[in-house]
Every structure is written in C-alpha cells, then in structure tokens.
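Form predicted alone, single chain, as structure tokens, below.
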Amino acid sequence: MNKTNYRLLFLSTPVGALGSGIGGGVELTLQNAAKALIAKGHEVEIVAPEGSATNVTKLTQIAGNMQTSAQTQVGADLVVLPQNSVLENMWSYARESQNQFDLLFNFAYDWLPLYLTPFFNRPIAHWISMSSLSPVMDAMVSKTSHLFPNAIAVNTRACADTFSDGDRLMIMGKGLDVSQYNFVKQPEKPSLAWVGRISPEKGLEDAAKAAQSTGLPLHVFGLIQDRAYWEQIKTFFSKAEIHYEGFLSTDELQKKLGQCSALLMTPRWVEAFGNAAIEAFACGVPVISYNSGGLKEIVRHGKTGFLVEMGSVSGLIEAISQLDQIDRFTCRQQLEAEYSLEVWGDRLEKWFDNLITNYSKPRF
C-alpha cells in the first residue's frame, strides 16, 4: 500500500513574527513539526505575520496588527481582536487557498481559528500550546472537540487536564532535530542556565536567588518581554553573577547551553511542556524543575534531573548540590528515544491520516 503525501498549510502564532521569540516555544514547535513532516515526504507551507523568517520551507507573510498575548488575558471571558488583525488576515488567506491543501494546522492559541473550523471544507488540526487560561477559550476548545473529535492536540496530559474537556484532547508531545544539538560530556566549568521569555510568570527570580546562594554563574537566555521585571531582577539580586546571553538561534543556544551544569526551570504557572527542557537534554544538560505541569512528565527525577516543590528555592539549591549523581548521557538518551523528529513525525503523520481520512463537515 502506497503512503499518501499530503499538502499541509501551517498557520503560525499571531502574537509576533516567526523567529522573533515573541511567540515563545510555539515558534520552535511549528518549525520542527514542518521539518518532521517534510522529512516524511509531505509538502508544507507556513503562513506567519509580516517580518517572519524561516529556512525550513515556503513562507507566506501576512500584514496586520498583532494579536494580544493570551498570558495578558488570564481569566478574561471576552474575545479581543484588533482592527486590521493579522490573525483575521491569516485566516482569510487560509480560506481563499484551502483547496490547495489536504489539511490546515493551526498554532494560534486563540478563539477565532477554533470558531472558524466548521466553516472550512478542509480538516483543521489545532495545536494548543498552553494550559487553559480563560473561560471563553476553554468553552470553545470543548465545543470544537465535540464537533471534531481528535482535532485538538496538546503537549502533555498535565496541559490537557486544565481544560474542562481535557479527556477529548490528543496528547502529542514534541520533537527536536537532534542533529542540531551537540552532546557535551562535561562542561568546562560549573554554571547554571535559565531559558525562556523574561516575564513574571516564568519565575526567573527563583533561579537568580538559587544562583546567588550557590555562588554559581547564571546564564539567562531569551527575549526580554518585560523590561521592568528584568531590571528588578538585576537590582534585587545584585550579588548574583547573572549573564544575559540574549535571544539566540538554536545553533548559538546549544553551544552555550551545553556548557552549563544544569538548566533551572522555575515557572510560576502550569507550564504546558517546556521546550527548553528537551533542548537541554539534547546537549546532555540535566534539568532542575518545579514539580508541576508538563515538566513533571518530562524530567525523570534522579536520572535526567530533579523535580522540586513549586516555589522552593531551597529545593533548587539542594538539587544543584546533587548534580554529580546525574549521568549526562542519560539525558541525551531520553531525548533521542522520546523526542526525536523521527518519533514525533510518526505521531503527527498518524494524527493527520486519521483527521483527513475521517473528515466530514458537521451539519448545522
């Protein structure tokens, strides 16, 4: 039986240009998903806001005003759409070109693409990149999952469980291009890393406090989304040796991240997954994380890192003192076995096979 090669349209996050870092981990997720499926013989076109950049495949850029980030609307029971919305414009393009594709893949954590799903004549797969943040979004996730079973996927069971109809959501994990990350058996000198958007919900202050207490340098990687918060961190922890490394390309990040003794992940919210964790594993870097959200499904306590109680800086410090118990090669092995592009590509392909084969428009 011959395998069918699909034509796929990926619709990026509307909160920022692809490659800017504003969209957080979903930017890497989208591009790795494209790589995984292209490697399996499928055609992919990416639609993203104007100013985007990627070297993965064909890119169509759409002008318009960016969407407000979902993190700023926690608990909001309303839908926000700016005038000349890039989200609206991206989905207008999708509607006009849908017949060129077998399936559309949505990466926007937003109400509108879910609402539009029944009005298209092609199946739409939705990637929900964050936990439930608002009643209006939760209700639309439920409605769409009932109309189109298996059409919505999340990273982890912990993420799914935050939604009222979480048992209807697909658990899809993620994947990395392992060849982009060099394994480092032993860093040149002890240091810590922290990777993410620099914003209060990511809890950078806990990592800074742990670094100050242990005397270890802390290398901070990521986009400064909240400048006042970042300045506050530097002021409060002036005795800590904190090095801001910037928002780096994958190649630059892995070179510096691989030279760290551990990655600290200290989110103050339910982290749906944590791309940085598997990027660290790819370099052989153990992860010390709060025991919450998707991270507790990724980190193997005592084998590829340590899980500590949320908000426990003393727990972080104790875990740092036990890093010599971790075999860095075990971290790389977990990445290759569970989070390679090949493994993830197989999972995505089966998901799309099911959606395309069983697709039928609902009757209103």
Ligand code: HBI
Second form
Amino acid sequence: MNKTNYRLLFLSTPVGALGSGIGGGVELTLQNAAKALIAKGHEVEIVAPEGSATNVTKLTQIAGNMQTSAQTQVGADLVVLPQNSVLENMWSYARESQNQFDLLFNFAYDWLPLYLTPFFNRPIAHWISMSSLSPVMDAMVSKTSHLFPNAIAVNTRACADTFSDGDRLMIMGKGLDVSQYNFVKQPEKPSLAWVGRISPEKGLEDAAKAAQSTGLPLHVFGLIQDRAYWEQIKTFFSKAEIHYEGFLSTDELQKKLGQCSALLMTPRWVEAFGNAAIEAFACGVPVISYNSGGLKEIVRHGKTGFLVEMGSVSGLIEAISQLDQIDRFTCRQQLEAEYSLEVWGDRLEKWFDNLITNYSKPRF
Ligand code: HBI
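Having seen the form predicted alone, could you now give me the structure of the form predicted in complex with this ligand?
Time for the whole complex; same chain goes first.
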C-alpha cells in the first residue's frame, strides 16, 4: 500500500514558550516527535505561545496569557483559564485551520483540548505528559478515552496506571535523536548529575544529600522553577559540592552530562517518564533512580543503572559505590535499541494511521 504522507498540526504546552524550559520534558518530546515524523516523510506545523523558537519545522506563534501550571492545581475540581488565554487562542487557530491537516497532536496537559475533541472534524491525538494530578483533569481524560478510544497516549504503563481508565490509554514510550548525543566511554573524573526542572516534586534535595555524603561533585542541569526551594537546598547542604550548570541546549547538556559517572533521578511524584534518563543512556551514563513511575520501565537494574527504594538516600549512596559494575556501552545499546527516533517514529506513525483511518465523530 502506498504510504500516505500526513499533514500534522502539533499544539505545544501553553505554560511557556517552546525553548524556555518552562514546559520541561514535553518541549523535548514535542520536537523529537516532529523530527521522527518528518524523517518518515510527513509534514508538521507547530503551534506554540509567542516567544517560542524551534529549528525543527514551521512554527506558528500565538499571543495570550500563559496557562496556570497543572502542578499548582493538584486535587483541583475546577478548571482555571486566564482571560485571553493562550490555550484558548491556540485552539481557535486549530479550529480555523483544521481542514489543512489530517490530524492534530495535542501536548497540553489541560482540560480544554480534551473537551474540544468532539467539536472538531479532524482526529485529535493527545499526549498526556504527566501522571494524574487533579480529579477534574482525570475525569476529562476518562471521558475522552471513552468517546475516542486510542486517542490518548502516555509514556509508560506506570503513568497510565495513575488514571482511572489507564487501560484505555496508549503506552507510546519516547524517542530521541541519537546522533545528537556522543557516547563517553570513561569520564575524566568521578561526578554525579541531576537533570530536571528545579521544583519540589523533583526531589533535588536527595541528590544533594547523596553528593554531600559521598563527597562527589553534583552537576545540576535545568530551569530554576522554584527559587526559594533552590536557595533552601544550597543552604541546607552547604558542604555538598554543587555546580549549577543552567538550562542548556541539548548539545551543551550532552557534552557535560557525558562526563558524569551517573545521573541521579529522585522524583517525589510518579515520574511520567524521565527524558533525562534516556539522554543519559545516549551518553553512556548509568541512571540511579528511585524505583518509581516510568523509571521502573526504563532502567535495567544492575545493567544500565540501579533502582533504589523510593526516598532512600542510603540506597542512592549504596548504588553509587557499585557503579563500576556497569558497562557504560550497555546504556548506549539499550538507548539505540529501544528509544531511537526510528523506533519511536514507527510507533507514532502506526498510531496516527489507526486514528486517521478509523476516524468518525462520535454519535451522540
Ligand atoms: N500545566 N496546565 C498545564 N499544562 C501543561 O501543558 C503543562 C503543565 N505543567 C507542566 C507541563 N505541562 C510540562 O512541564 C510537563 O508536561 C512535562
């Protein structure tokens, strides 16, 4: 059968401009998904808030007020939408231009795009980038998963299981552009890395404590989202050697990350995936992580890193002492086998084939 080249509209997260780091992992996910599908001959246009930047494909910037972050809506029964919301304006643009596309791909972790799905005359695929956070969002995820079976994807089974209709969600994994990451066989000197938005749910304090106990330097990469939390950690762990490296481009990040002995992942929440884990693997860096969320499905204990009991800093320290058991090339091999753009692109394309071929508006 001759392969159809799709015209796809990607709608980014409304919490921040693409490239600002405010959108966290979902910015990388969106751009890698666009790369993966463009490599397979499809066309992608990205819609994102004003001030966004990308070198991957055509970008349409939309004005309006940023959306309130879902992390501030934990447990909420209400939907919050600012006046002249960029989310509302992005979806007005989508409604006006939908007939130029075969499918829309939503990356916002928000109620509105899910609710709007039956109002459109094009299939909408949804990427749910975090675990369950609020009843009002969970209810809309469930409702949409019943109206449009297979239209909602998550990274991992662990993330899906936090939603009441988790069995109706597609487990799509993740992919990255392997050619952007250089494998480092052996770092020049021992050190630890931590990558992520610096915010309480990411548990940076545990990594600082492990660094202080082992005396190893800790290189911290990511946007300082919660300044007070960051200052608290530096004060409390004043004896730890902490180097803040900033929110870096992929190329700058991989150069420094590759020189680390291990990446510590210390999430306090059910980490939906953990982009940093596969970026570390791409550089040959083993991952020491809490045995929680998506990381349970990514890290091979004793092979590409270690999984320790949730919240156990002593477990982190124990694992750090066993790092010489890990062959760093195994990390790179797992990445290439399971998380390359080709592997992920095939999965996304099959998903879209199914949604486009079987699309029909629900009969009410
Ligand atoms: N909050 N309301 C809202 N919408 C998002 O798209 C969103 C968010 N908080 C965090 C976030 N996206 C991303 O950082 C994660 O999806 C990775």
